[in-house]
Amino acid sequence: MTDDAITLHPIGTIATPFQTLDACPRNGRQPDPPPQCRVRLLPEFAQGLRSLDGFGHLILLYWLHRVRAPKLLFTPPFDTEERGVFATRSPARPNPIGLSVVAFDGFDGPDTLLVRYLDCLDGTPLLDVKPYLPSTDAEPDARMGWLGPHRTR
């Protein structure tokens, strides 16, 4: 490792109906139907949204600002075996960066995106927005490791 510091600056804020960690869904596909959320960019980044119209889904990267202390090993709530954090989607990570593929429902003004399938708290800092490209982002043959259908304990 080097001594170079990595500095991240939020480009906006995410508005969701989830006010507490307990209320926040474990993944964005819950609850059903998913609530519509708003992603508002800071004014200086709004021009970067140009040409997003027409995309059906986006990738959002965000900072899990209210995450608990990182844990390298823990037992997921739906499992009985201890797992390493990098083999899970736990938010309690050394760098609490969240990632969601969201449905993009359009714009609410020049700086606000309307999206569904988010799993973060209201007020979460937004780090980046990328278009989801099914031709390169989807891996239909990907294996699911310990979460797969043929897992052994």
Contents of the next structure:
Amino acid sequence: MTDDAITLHPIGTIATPFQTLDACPRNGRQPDPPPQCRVRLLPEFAQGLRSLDGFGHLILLYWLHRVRAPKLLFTPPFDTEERGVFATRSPARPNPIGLSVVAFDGFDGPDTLLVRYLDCLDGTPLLDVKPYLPSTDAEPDARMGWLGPHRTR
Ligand code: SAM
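Okay, that was the form predicted on its own. Show me the form predicted in complex with S-adenosylmethionine (SAM) next.
Complete assembly follows, chain above in first position.
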């Protein structure tokens, strides 16, 4: 692995009802109903949330901090064939960055966001918050490769 390491600083913490890895859904759309979660920003970043109130969905990037080691090849639990990690949404990646598109239900105070459709452990470090823009981010007809036949919400 190259040694040009990058330093990331969490901007906050994600609070979810999922206390163990086994309790986490495979993706945020599985739980029905989806639990409301809290995204708490560190006070020094809270002013960066200004004007977020008008968006209905957000993209959250977070650090999957309990990943032990990346696996470049593995057989997903619901599959029979070995897949490359970059063809999956597995957490066991060289840079374990999690990404979720979440429903934004508003603020709970100046530095806390109420969201739904998350799949991460309680206490997961938050890396970034971005507004979800259907005009540029949505591809409802995108092909889903090997995942096509397995897709469950
Ligand atoms: N939605 C994200 C994405 O697509 O990047 C994550 C998908 S990954 C399949 C979700 C799984 O990651 C959960 O079911 C759980 O097993 C694991 N996970 C959740 N939070 C984690 C954390 N903080 N550290 C390590 N693994 C985590």
